Structures are given as structure tokens and as C-alpha cells.
Amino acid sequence: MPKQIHLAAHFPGVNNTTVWSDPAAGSHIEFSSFVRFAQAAERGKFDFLFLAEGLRLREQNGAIYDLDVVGRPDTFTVLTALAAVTERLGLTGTINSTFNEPYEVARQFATLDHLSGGRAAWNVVTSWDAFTGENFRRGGFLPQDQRYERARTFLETTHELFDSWRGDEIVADQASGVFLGDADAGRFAHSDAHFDISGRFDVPRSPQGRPVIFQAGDSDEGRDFAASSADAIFSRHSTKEAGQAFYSDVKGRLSTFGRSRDELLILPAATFVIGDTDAEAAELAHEVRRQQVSGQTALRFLEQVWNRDLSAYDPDGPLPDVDPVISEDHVAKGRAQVRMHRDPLAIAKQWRELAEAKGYSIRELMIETQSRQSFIGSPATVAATIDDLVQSDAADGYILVPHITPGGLDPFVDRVVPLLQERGVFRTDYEGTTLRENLGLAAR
């Protein structure tokens, strides 16, 4: 029996993957875009729709970074509205554990789970920069070890709130006039280094009991957090070798926390370009890459390593002959990618050697090194590739990120999903009514 593939759809939002300047692109704010995207995913029998989080407008060189989409509406509001226009699609929201409070987040997810009939999921993330923290009452941000410690206790506290109702407390006996059968319903008390709260949780037990928990970190702390507490992990490892290494590592950590390998799904993000033939898809993918990395975008990407204004340089010319500036004060504010450039001087050396060997300009180098396309080919090629990766334990499925919003998911739904169904590795209809049931996860 082959493994069944899980598929999800990421409404891409603010990054250069989204080609907002394409004539086929629509609004990234209007609700009609979210509706069309979600209904395409549900037509394809996808497990869930995924929303990332952005808590402050990104800046670079002291100005708002407006080469990509700017602005992102509130996650809970969008997902709650989508619950009314979908029936089976899971609704996954990224909510930060650094700046929020357990009671309000638990209340919002329990409410979403009720309104959607058991389709809520929470991608638990921590905040990494003080720039974003300036928007919040906490100010600043926590050191990395405290961010994950706060995330762990934040999640434990929300679980206590979710579990403060068993599900049988409401009797609503009209004859006797008794509504509540348990005087202790919703009672909770939690005290640790981060939270000291007590009282009564005011949302009765939801259809899933607890939302499905996602985690997105790739550090050792993030992997341990996922292995100890999450139902699924959202990763960046979409190639076979990288995916298998990540899959083996994270699944191997589960036993440390008394969990089996089936209790955590590995779901990398993946982009795609589909053509009638592999050659046509490759040509289209080249065009998409040039749309995603304009000359201006290439320079801004380079500045994120060089940490200096490079606007005077020609994106079709050679790399700068000056070295990156090493400083805690970075020209790019609010960009997670900056964290990946841990050794800018080493990256600059590597990129200079690559550019010289290949004869790359700045833009060509950025297209080569910043490419995020994962599946390129005819529908048959893409279906076979995804099937092979899942059967080879490089993943349990993929969270797909189209480059056009909101209609970019349609080619995958209409042309690749039927081929996966013919292979017997993807559902032809939803198995259950809750997201946990459709993901094959145990009830909580």
C-alpha cells in the first residue's frame, strides 16, 4: 500500500515568489481572492489552506520594501470568513507565541474550530527580531533560548485551556432549567516563569478538542519543539536529498518524547511550474524566475548579504568589489532571510567564485541562488516526482505555493491532482469532517 500524499495550499502573500505585476495576478487583500484560492484547494481535495504571518511592514535602506506585495490582513479574520465559504478544507493560521497571550489565542482558535466544524490548525512560531517587537506592548524581543521556552509553555498553557472543558458539561435541560452540568467547567490555573493566569476559559470544547498544531522552525530547538509537541512541521527542504535528511532527523527525535513516527507529518513548502511538456514548463519557469527577480529585486537581495546600499550598481553588471559590512544594525528590517546569512564574508566569496566561473551578472546570480521553484514539468512529470519524493520518505506531502494569486493553484488542481488520484496516492474525496481526520492524526 503506497503512502497517501498530503497536499496543502499556501496563499503566498509578501515575498518575491508572488508575481503581483503579472497581468493574471489579482488582489492580495480583497476577500474574493481568498475565496477563489480556498475553493480551488477544496475542489482539489487539499488538506488545508495555509496563511503565514507578517507583524510589521518590512523595510530596507530606511524605506518600506515595496518590490513585493506590501500588507497582510489579519489571519483569524480571514480564516473565520473562509470557514463560511468552504466545507472540508482545513484552515491553518500562523500565530506568534512571543507577542500574544495564551488566553486570547486559545479563545480565537477554539472559536475558529467551532465555526468551521473542526478544521482549525495553528502554526506556532516565535519572533526573532526587535524590529517587529516594536509594534507590540512587550517591546523588543526575547533571547532565542527564551523564545522557545516561552513557546513551549505558551502551547502547554493553551492546551490546559482547551482541555478545561471535557465536552459533556452543557446539558441545556429546558424542563429543569439546568444549562451547565459541571460547576467546574472551564476552570484553569497555570503558573510558570512566563504565565501566571487563572480563571475560567469561556469557549466550550470544540470539535477537535485542540487545533492541529504546526511548527515551522528549522533550528535544533525548533526541531525538538516540533518532535515534542507538533502534529506537523512546515519545512523548506523540498529537494530529495535535503528532504530525506530532514525527515530522518525529525522523525528520529520523536521517540525521545515518547511519540511514534506517525504522530508528526513532514510537509515542506514547494513551488511549481506546469506546462504541456517538460520543455514548455522549463521555458515558462525561466520566464517566471525573471519576473520574480527583477533587476531591482536582485540588488535588494544582494544588499541583504552585503548590508549596504548597492543601488548605484548595475544589476546586469558584476558583483561589487567591496566586502559586506559586518554589523548588528542591518539595512534589511523584518526579513527572516537575513538570519540565514550567518557568515556574509563567506557567502560573498562563494558567490564571487560562482559568478566568475559561470559568467553571471548580479541578476543572473540572484536568479540562480535565490530560486525557489521545486516542481517543473508536464503534469505527468510533476505527479511522478511528488509521488517518488513521498514514497522515498523525503516528505509526507507538500504545501504548494503558486506564483500567481489567486488563480495560480488551478493548473495543479485540474491537471496534476487527477494523475495522483489515478496512481492511488491521493484521495478522491475527503475521508472525514475534521482536519485531524483528513490528516490521519489521532483525536486530542
Contents of the next structure:
Amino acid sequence: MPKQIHLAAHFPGVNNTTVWSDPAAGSHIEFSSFVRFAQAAERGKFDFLFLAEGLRLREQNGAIYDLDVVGRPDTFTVLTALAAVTERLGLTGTINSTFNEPYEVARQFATLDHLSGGRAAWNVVTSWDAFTGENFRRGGFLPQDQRYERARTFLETTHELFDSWRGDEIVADQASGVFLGDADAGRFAHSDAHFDISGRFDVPRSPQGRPVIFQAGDSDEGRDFAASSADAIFSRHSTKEAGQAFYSDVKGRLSTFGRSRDELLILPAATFVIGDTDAEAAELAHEVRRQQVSGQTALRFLEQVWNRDLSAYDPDGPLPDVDPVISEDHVAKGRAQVRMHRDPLAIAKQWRELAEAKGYSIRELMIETQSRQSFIGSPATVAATIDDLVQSDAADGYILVPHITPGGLDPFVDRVVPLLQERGVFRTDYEGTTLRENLGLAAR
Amino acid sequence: MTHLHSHLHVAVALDGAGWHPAAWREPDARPAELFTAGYWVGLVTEAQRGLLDLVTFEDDLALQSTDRFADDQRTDQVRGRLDAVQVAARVAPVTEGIGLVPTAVVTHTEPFHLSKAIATLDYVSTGRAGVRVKVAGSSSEAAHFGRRSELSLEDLFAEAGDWVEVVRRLWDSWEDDAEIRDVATGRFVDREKLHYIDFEGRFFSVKGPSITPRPPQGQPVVAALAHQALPYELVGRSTDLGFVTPVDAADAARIVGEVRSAQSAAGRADETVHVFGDVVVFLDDDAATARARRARLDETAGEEYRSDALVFDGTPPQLADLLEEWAGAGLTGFRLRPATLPHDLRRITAGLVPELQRRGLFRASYEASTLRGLLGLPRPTNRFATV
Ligand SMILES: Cc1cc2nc3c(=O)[nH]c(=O)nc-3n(C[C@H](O)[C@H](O)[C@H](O)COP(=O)(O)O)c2cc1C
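Now the other one: the form predicted in complex with its partner chain, given that the block above is the form predicted on its own.
Zooming out: every chain and molecule, the one shown earlier first.
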């Protein structure tokens, strides 16, 4: 039997992938958009809906970034509301472990799990910066090297809270008057360098016991954190070569933590453009990239590597002849992405060579290097590509990020999903009621 | 300064199986379902059938206890609760008309997180959100968060005031028309219409803007329960709605007076601040039945039920008399706490409401689609707007 593919849907949000200028683009904040999107994902029998998070509006060159979609709802509130209009779809929320407290987050996830009948998942992210910290009591106190240490003990602490109820304590026997079968239900005590807390957790054990745990973060520490503690990884590596390299690296780490290869799913983010034919899709994909990368956006991308204000440059002209500024302080704030550019001088050199060889302007170069969609083609091509990638261990499935809100998922659901089902690599109905069951993960 | 209304406002406070500790043992109680969505949807739908202004959802950041300061280890009462904001959010898409006001504990939470949570509740309910702020003075709640030294009562309320101020500024930190989608210039938002709130206080500093655009109501309704001078000041200074606990009409008049002076002192004399009287209710078709039910519940609990609010037992018309009398003392509405659920809630919707309607004191249909609209509160202009 071939490997079964997992599919999830990422609500399009704050990044230049989301095309807002298209006439088909609707509201990204009104609840009706979330309902339509979630119901499309559920119609397609997707495993879950995914929400990213950003806790401060991004800035560049000292001003709020105004070219992309800005603004998003609160994760727990919108996911719980979506539980009212869906039945089987998993609900995955990205929640930061630096700017929250375990007791509160544990009760929010336990509540989501109760109110959705066992469909909650938590993508644990570790952004730590002082810029984001300015919105919170604690401020930006956390040094970068402690981000995963806090994440690890945060996660352990929430697990202690989830496990402080076994699940059989609520007796609610009206005749005998015993509501609670254990006078100590929920008792916990945790003490380490980050958290010193004790008492009683006040949410009884939820259907899944613990939410499904995701990790997103690409560093060595991040990969170890995932291998030791997560049920799934949200990665960036959607191409075959990079995907396979990431897949074997992370799956290889599992044995160190006494875990087997099927205890951790690898689900890269992926974008797509579907046309009637491959040629039509390629044309459409290019058009979408032009919508995603305006001249202004191209300059802002370039600034994220050059780390200097380039607004005086012509996006339709050649690359700047000045070099990137190497500094701890970055012109782009609140963007996890900029930390990816680990050697800006080398990137600049490589881009100049590419632009020269192909005669690219700044905008053309950015369109080529920054925003190529993961899957482009006819429904048959896209289905075959995804199947091949999953069977060749480049991934266990994909978290799809459409470029249009809220209807962008429809072409995939209506045209690609049936082909994957025909191939026998994707479910025709949900296997279970909880997300853990649908992801094929053991109960925890 | 007092706000004249053609009719009374009626809210219901939902908590567990009802406010009496033995409520969960009543034959019509569903104690095993307290942690399911269906339970809460059923209750709010019933309240909506009665055209009530709003429901509140109780919450704490600790397990329930009869001892305010410690864990009581009791097993004969309801224990365990879901996060109130999420319960409200779960109910929102399947209800309409009625306001949804969850409790938020301000002492240990981040105003930034709660500001976007309540704004989002306003989006998912299309304009029916509120929040009831609550301080947490107990050491058990503090121990759940760690490292936070306990504050004096003065500081707890000063912090609550700052918390509300931060939340309100964050709601305004986006002007209503900040999203421009201007294809010509490539700008999705007009950054001139997004505002840093730059709050610096004794308890926290918050930069802003919010990550969530200004919610449908502009400012969701802020409420607080108040029993004494410090919280009366919080109500007068910071909220749209206070829940108070008079013992009789004279007491109600005194409390309303205190809230109004606090309101004037805060320079808000011309704004509408509702003051609702809280009453625990045992309602039946005849008074003897209500009294007997109360006695039976007390016997089951093993002690007489006591409350911070007046405990009423009687018929819907008798309750209507009381509410009319108290309204005469200046209260603008009431928050009824059903002693048992769903029994007393049904007596409110099917008994009290028709009685008030007969007297011309209550609406016959929802006259507005937002909670502010139901409460006669205008949609506020944005404090940061320049035009
Ligand atoms: C695919 C992917 C998606 C991410 N999404 C978010 C997000 O939505 N919110 C956030 O705060 N951080 C997000 N991050 C950032 C990571 O959680 C992490 O904090 C950051 O990458 C630093 O960790 P690292 O050094 O291990 O990469 C994402 C990272 C990756 C790889």
C-alpha cells in the first residue's frame, strides 16, 4: 500500500504570497472568510486548517510595512468559532512560547480540544525578539539562545498540566453527590529555571488528552526540539531535493530520542497554481508572481538582504552596486524570514551574477528567486507531483497556502483531491473523529 | 447623565450548572455535559429566545473553591471550567442577536492578547462582543503563574484600570478605514491610520498597534462586577457596564450614586454607563414552590446558600415587581444569576420576559444587531482619528 498523503490548509495571511489586488480577493479578517475557507478544507477531507501568528505588525526602514495584507484575528478565538461550523477538520494554532504562560495556554488548548471534540493542535513557535516583546509585560527579555530552552520547558509544563487529569475524575453522580472522583484532580507542581508554578489545573482532560504538537523552526536546535517533542513539523522545504534532505535529517534524529520514524510527520508549506493544462498553469503562475511582487515589494525584498534603505533604486533597473550592511540591527523587523539570510554578502554576489547572466531587473530577479510556487500544472500534473514527492520521502504531506482569500483552496479541493483519491493515496472520508486519529498518530 | 430607556435591560450570568452549589444534582441538570459545546449552545439559545440583552460567562484562572484563598478539596460540587472567551466564541456563529460577554482575568493576563481575543469575538459574532474584567487576588491564582508578587487591592484595581486602558487603545489603534487596498500605490494599508499606543504604566508598557483590525463595534462593551468603592471607581472610570449587588432599593440608589460620582470624577458624566443589579433567582409558578426548591437544594448542599447578591425566590411577576422598584432607584438593567440551569433560565425567558413585556418594560424583538446597539451605546469614534 502506498504512503497516504496528509493535506492541510493554511489560511492566507500576512505575507506577500497573499494577493489582495485580485478582484477575487475577499476579506482576510471577517469571519465569513474563515468559514468559507474551513468548509472548503473539510469538503476536501483535509487533516487540518492552519493559522500562523505574528504578535507585532512588521516594520521596514522604521515604518509599518504597508504593501502586504496586514491584520489577523486571535488564534484561539477564531479556531474555537470555526469548531462551530466544521465537524472533522483539525484546528491548528500557532502560539508562541516566549510571550505566553503555560497555565493560560494549556487551558486554552484544552478548551479548544473540548469544544471541537478533539481537533486541537498547537504549532509551538519560539520568536523571541525584543521588538515583539514591546507588546508584552515581560518585554523582550529572552536571549535568543534561550528560546528553545524556554519552549522545551514550556511544552513540558503544559504536558504536566494536561496530564494532571487522567480523564475519569468527573463522576457527576447526582444520586450519591460525588461530582469529582478525586479530591486532587488537576494537582501539579513544576519548578525550573523558567517556570515555578504549582496548584490545580482547572480544565478536565480533553478528548485528545494533549493537543497535537507542531514545530516550525529550522535551526539545529529547532530540529532537535521537533525530534524530541513534536508530532509534526511545519517546514519550508517543499522542493524534492531540499525536502528529502530535511526529511532524512529530521527523521534520523528521532532514534536519539527513543522515537520511531512514524511518530513525526513532516509537512512543508506549499503554494500552488492550477490550470487546465500545464502551459496554462505556467502562464497563470507567472501572472500571480507579478501580482505578488510589485516593484515596491521587490525593493523591500532586496532590502531584507542588503539591510539598507534602497527606496532610491529603480525596481526595473539593475541591482545596487553597494554591498549589504552587516549588522545586528536589521531594517526589517518582525519577520522571521530575514534570519534565513545567514550570509548576505554571498547572496548578494550570487544574485548579481544571476541578474547579469539573465539580464534581470531587480523585480524580475525577485520574481524568479523569491516566489516560485511549489506546485504548478494541470490537476493531473499537480497530483502526480505531490504523490511522487510523498512516496519518495520528501514529505509526509503538504500544508497548502493559497494566494487568494477565501476561495483560493477551491481549485485544489475540487480538481486535485479527486485525482489523489483515485490514486489511492488520499482518504475519501475521515478515519476518525479526532485530529490524532486522522493524522494516524498514537493517542498521548 | 442618567440614561433614560423605554425598557429595562436583562442579562443572564451563566456558570456551570447554575449558581447554587447543588444545582448540578437537579433532575434536569446535565452535569456530565458541562465541558461540551452543545451544553453552552443550548443555554445561550434559550437566553436568545427570551430576547435577553446579553449573557456573561464566569471564569477564573484556578479551580473553583469555596475558600477564596485556598483549594478546598471538595468533591461534592462542580469543579473544572472552560476558558470563557472560547466558550463565547464557540457559541457565537450559531446564535444571533444576543450579546456575549466572557470574563477575563486581568491580573495575570496580557492586555495585548485579550484585546485581540475580544476584538476577534466581535468579528465572529458580528458585533455582539463584550468583556467582563475581573481581578484575581488569590494566592492560588498567583501560584499558577509564578514569580508575581501579590498586589494590594489598590494596586490590583489600578492595574485593572491600566489593563482596560491598554485594551481600549489597542481597539482604536487601527482606524476603521486603515485598510485601503490601493492598487495604484501598491499599499494594502494606509500606515498613517495605524497607531502606536505607547502605553507606559506602573504595571506594563505596551507599544501597539494591535495585530487585529478595529472590531465591528469599534469598542466592544467593557463590564465589571463591583461591590465596593475601588471597583465602583473602576466602573465609573473605565467601563460601559457595571454589575452591582444591592440588598434593596435604597442600597441600589446609594450604589448608583457612587458609580455616577466616580463617572463624573473621571470626566465621563455625559457618557452612558449602565449599572445592572445582580440578583440570584429561584423562579417558579408559585412562590411556595420556589421557596421549597431553594430549601431542598440547601438541604442537598448541607448548608444555606449565601451570595454576594440578593437571593430571590418567588414568581416571575414578583421578580418583575422587584426589578421595577429597583429600576426606580436608578438601575438601568439587571443581571440575573439562575440558581439552577436550565430551570431558572427557562423561567426567565418564558415567565419573566413575557411579564415585563406585558408591563411595557421589555423589548418584543431585537432592535439592533450589535450589543452596543441593544444597550443604546453609540459606536464610538476612534480616539486616534484625525478626520
Ligand atoms: C515554515 C515556518 C513557519 C513559521 N511560522 C511562524 C509563525 O507563524 N509565527 C512565528 O512567530 N514564527 C514562525 N516561524 C518561526 C519559528 O517558529 C522560529 O521561531 C524561528 O524560525 C526561529 O527558530 P529557528 O532559529 O529554529 O528557525 C516559522 C518558521 C518556519 C520554518
